[in-house]
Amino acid sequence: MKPAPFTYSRPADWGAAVALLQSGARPVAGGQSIGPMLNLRVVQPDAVADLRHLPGFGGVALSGGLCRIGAGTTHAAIEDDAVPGRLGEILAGVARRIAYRPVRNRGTIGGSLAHADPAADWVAVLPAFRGSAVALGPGGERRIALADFVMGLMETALRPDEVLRAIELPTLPAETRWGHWKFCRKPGEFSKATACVLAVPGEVPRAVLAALDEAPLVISDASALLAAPEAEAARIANAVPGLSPWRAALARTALKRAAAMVLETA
């Protein structure tokens, strides 16, 4: 199929990009999500604004214990160690399991997060970190806790006149332990259950259960999960409303395996 007619714009700077959003344009970066949606006419915007060339949209910068990742940074760049240190090791491990390399070459971390497909990898992983999504609108930058960013099925905390400009994550000590497990019936497919557990020395461990057809479930204190993975994973999965028996079983398994990965490195 072919998309419905639309106007293509390439804003000269961030101010022009925000102005285009205010006029109703749809932002686009790698195009790995919006491209198929345009072709299938699931979305039919009057205009799209191409953000790929804007300064700071891609790339990584460190400052004061924070790592700022431009929303336009590709999965492939993260896979190839664009992010330094222990944080980079964790993110690279996630990135290399996203779809296939041609998709990772164009798909972006910000595009995935802002698209808010419940089964997407960054939607499932980023809420585990005590970081922020940096939104840009007419009033300047606004920070949104990553745990609160995805609000539902393809629904985020972004306002209509805002664009996701960057993700800010705290740098991590080398001793940080991490577990991440997702179930896909074949490589490159969207997950049917994803869980991750993050244990930073001196902090309460956190966990996320995702691919639930709704916003990810953020477990702000995963101490019980690490203490009794079998029982706690069952309790958490059974408390998620609307899960079919097989989805609940996958959710339990995802949580148990992510917790086991952390415990194995203790």
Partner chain sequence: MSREGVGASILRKEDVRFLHGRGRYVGDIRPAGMLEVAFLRSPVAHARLIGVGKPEGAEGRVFTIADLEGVGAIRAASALPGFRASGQSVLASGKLRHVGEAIAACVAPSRAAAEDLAAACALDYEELPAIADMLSAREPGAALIHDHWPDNAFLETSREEDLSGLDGIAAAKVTRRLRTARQCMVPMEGRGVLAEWDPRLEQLVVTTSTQQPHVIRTGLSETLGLDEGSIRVVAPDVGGGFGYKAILLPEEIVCAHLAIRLGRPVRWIEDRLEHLTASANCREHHYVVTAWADREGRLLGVELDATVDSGAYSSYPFSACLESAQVGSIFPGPYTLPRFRYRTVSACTNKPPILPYRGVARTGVCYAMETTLDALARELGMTPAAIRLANLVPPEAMPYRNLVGKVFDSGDYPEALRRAVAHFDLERLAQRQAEGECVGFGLATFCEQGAHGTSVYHGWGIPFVPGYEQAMARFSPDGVLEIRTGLHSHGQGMETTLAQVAHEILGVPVARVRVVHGDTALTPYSTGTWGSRGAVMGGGAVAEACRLLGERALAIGAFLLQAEPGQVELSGGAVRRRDGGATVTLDEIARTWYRRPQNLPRDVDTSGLEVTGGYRPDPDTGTHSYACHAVIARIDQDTGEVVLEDYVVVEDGGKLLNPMIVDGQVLGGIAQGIGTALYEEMPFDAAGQPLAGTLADYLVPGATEVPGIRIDHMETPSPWTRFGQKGLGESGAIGPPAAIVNAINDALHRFGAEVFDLPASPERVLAALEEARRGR
The other form holds:
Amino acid sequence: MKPAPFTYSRPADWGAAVALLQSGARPVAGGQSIGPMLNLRVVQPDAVADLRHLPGFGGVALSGGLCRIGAGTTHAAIEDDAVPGRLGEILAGVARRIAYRPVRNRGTIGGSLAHADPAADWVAVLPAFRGSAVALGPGGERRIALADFVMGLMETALRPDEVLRAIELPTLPAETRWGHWKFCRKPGEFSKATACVLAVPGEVPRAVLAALDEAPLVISDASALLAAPEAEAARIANAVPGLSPWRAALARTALKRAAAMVLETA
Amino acid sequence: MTRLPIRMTVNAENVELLAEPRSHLADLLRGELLLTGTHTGCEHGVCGACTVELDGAPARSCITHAGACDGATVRTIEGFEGDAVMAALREAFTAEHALQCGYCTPGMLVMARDIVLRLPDADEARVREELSGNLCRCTGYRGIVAAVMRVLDRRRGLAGPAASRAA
Amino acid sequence: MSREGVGASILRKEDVRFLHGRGRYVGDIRPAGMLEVAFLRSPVAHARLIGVGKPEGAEGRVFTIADLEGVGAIRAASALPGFRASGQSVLASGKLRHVGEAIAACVAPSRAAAEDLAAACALDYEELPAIADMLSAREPGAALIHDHWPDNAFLETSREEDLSGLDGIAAAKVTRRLRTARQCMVPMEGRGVLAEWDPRLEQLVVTTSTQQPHVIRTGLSETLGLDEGSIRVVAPDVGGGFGYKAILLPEEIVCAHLAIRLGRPVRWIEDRLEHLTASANCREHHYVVTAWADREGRLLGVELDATVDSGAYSSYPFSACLESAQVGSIFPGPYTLPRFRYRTVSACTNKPPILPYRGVARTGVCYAMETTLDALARELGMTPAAIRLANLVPPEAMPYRNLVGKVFDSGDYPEALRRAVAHFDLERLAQRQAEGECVGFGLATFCEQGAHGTSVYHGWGIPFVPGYEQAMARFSPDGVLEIRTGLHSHGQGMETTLAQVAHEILGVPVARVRVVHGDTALTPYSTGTWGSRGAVMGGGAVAEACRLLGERALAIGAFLLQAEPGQVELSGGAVRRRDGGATVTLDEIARTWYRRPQNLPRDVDTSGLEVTGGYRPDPDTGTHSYACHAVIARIDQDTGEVVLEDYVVVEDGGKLLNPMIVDGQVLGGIAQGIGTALYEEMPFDAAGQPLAGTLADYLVPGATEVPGIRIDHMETPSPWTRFGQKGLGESGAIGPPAAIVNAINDALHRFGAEVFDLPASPERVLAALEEARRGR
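Would you mind giving the form predicted in complex with the partner chain, to go alongside the form predicted on its own above?
Every chain and every other molecule in the complex is listed next, the one we just looked at coming first.
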């Protein structure tokens, strides 16, 4: 199928981008999620605003212990170590398992997060970090904690006239431990359960359980999970409402295995 | 229907065309530029048949819509004459019986070339992982994987002595 | 053996064009003035169609059945007793019988604009209860899909035999209830058709992605009311077939009609959504099998109740009964089954029609028989190998006629099994199992009847019966050998293998042999490429045509060498005197015939260097290739995911025309079989809605899902074919579900669990494990 008709514009600066969103245009970055939806006529926007050419849309900058990743940074760039240090190592490992390389070459971290497909990798992983999403609207910039950003199935804390400009993440010490496990029957398949555990030295460990068909479940203190992975994974997964027995088993397994990866590197 | 003026470099030639914003790169290549070597197998970005080189890296032409192509540099299967890696892959694909009906082959070759150049140390498991976004319904993949490995191995064999000479 | 004749693994002639993106598929062809078609399709599985509202101003660009005067319905009847024919209107008429059924054809300069038209149509219908499952189709009070039928079944077949005494004498008896999923075939290129009217030849030219251009021509003639001489069907490069392209499509007929009516080229290209949710499916079977065996594992008898979900319509040409009626006759497989009772049903449901997919009914039958055998073996405490060896037809019994009259031509079935098993370290596996690993070993042995002809098909009474296969052979004036075949090659490499056959007979270098196929105007009639018949039928026909052509060339050559015909022979691409004297090349003979006729004898055969040769094996009941698949599977007990650790195939396809190409067929088939075993399923909800619309939902194996596969060949020639070759194009797709599920169950039964339904998805495997845990 081919998309329903739409108009296309390419804003030259951020102000123009916000103005386009105010007029109802659908923002598009890499287009790797919305592309198929357009082709299936699942979404039929009247107007599309292509953000790819905005100044500073892609790119990574470090300052004062904070890593600012432009929303338009591609998965492939992150896979290829655009982000430095231990944080970059962790993100590169996540990026490499997103879809396929040709999709990673176009798809962006911000686009994926703002699209808020519960099965998507950044949606599942970023809430583990004590960082924020930088949103730009008519009133200027505001920061939204990553743990609060995705609110449901394709639903975010962004207002309709706000564009996601960047992701800000604290840099991580080299000793940071990380576990990430997702269930896909084949590479590129939508995850049926994703979990990650982040243990930063001197901080309370955090975990996320995601790909639950709704907003990710953020576990702001994962100490119990690391202390008793099997029992705690079961407790957390069983408390998620509406999961089939198989999906519950996958959720349990995801948490357990992500925790094990952290414990193995202890 | 308003049409967008699109300027691209396709296979090293400058082209200008008018396209509906909703048209995708694969249809522009096939329908407007008559470069029918790029095939569409799903138009959902899943099967990989439409993979082309877009701004220097493989991309799905079926989910890249017209507007995003303005100013882009595109290389399709028809644009690799004289490319040594592609020539080696073509030879290896035949030698390893890596194609049957031929429909997935152009996208598979574009992806294979990227693997060879980007991951010179890849082993078979990595090659399989990297090829996993390109579906083939005929071959069972053994020939395709073997062909990519053959080219990687040959390049590693060549790189070895050359590297040591340089050292 | 010549370096490039029969048996040589030469590289494929056809590769070059594909490797450079110069293949030419139907979607690549774009004549001036072409219009594109999008179809308005049924959103519901079962409804009474009340009306279609055409968008205002577009009345002349949207066509319903009411607009298609003179176009007949598709009727694929069978002569089998009791068969109920379903007339399939090319656009829905009166009722909607499955989601995706075409209702109106919308025509525009671009596909996108045609889809806009379809989206703007108003559809009025009254929904009816849907029959979404083959077992509920025949329940009392079920809604009737074809109103004038007494119930929802195309056909029932049965074989009676008294099995009542077996309970008393059997050492083991098992009953299994098994299902195979509804699948989509997913060739990478979907269907597609371009129809044009050629005013010069007053001919409809239909370029279509088909495996059988000549049969499509007949079908178009019957439905359009044109004589066959007014229709030319061209099958260009075809991006995979697998059975999906052996069907006359409503869309083909509609496009052909519109091209004539509008005086413009008209094209429809199936997209992936249409392929998955609107077009023909395959494979969906349900079995209840009961088997009895003695203490040594010898089968005493089998009772089978099989249902095939045939969908809403009988598709042309193979009909709705090809699968179900075959189930009974092929169920005994490669075994010496002494007693057998069966009942099969082709159930009619509110789903798309099914087509025979690579392996046809054999994949399901093999699955049912082989998993049941393993259940018996577990009951008896035997190994899977031992129970098979107790039942396989022994080589000394060949040719062997089984209890339903199938005749196996040749082979050593037990040896294939022994060789396959010998590839594995089963002691090591037993050790791992003893240590508690969830890992298992599975086998499947089966045979594949291929290239079966008239004697098998005439009783079916389907729209065509395969008979004699012809090929044409001719020299061009410069000595190039042209071979013309009515078969179609869409991945099988026939442009190479048939050239090898020609080379074998005439000695012309393969590079100087051109194989022409895929055009009713250029090739002799053939029922096409299906049923694993290309190598046997095409190979035989090409050999015969070349033999006849060689005789003509020999006569001219003898004259040019001033010898009697008996004093010369044909070898190495030349006619030479047997006494070792002079030679004259076939090139020179061709040049003489065409361009220097003054040098020919007065009594030369005036038919020249162009012949048609025909072929039919005798008997034509088909070749039986056979194989043993063996696999080790490991199960993740947390997720239910199955990993294939090792996979071995021992295959006997008789004499192999080109072993490299044969391996390619086997490997590709196995990948599809792995899909059937573990991944592929088109689920439908209770309302008959298909639930997978993209290849992200309908999972097809990729490079990471297909393990390294080892192939070991045996080569027992068929006594009945030209070179001893056997059909095996489908074989690879038959064994994997049986072998893989047997391996899974070998692992699971140690935990008290077993899976029955395909695909053995993680969800099903985990459910089996959970059920066992709860039961303990």
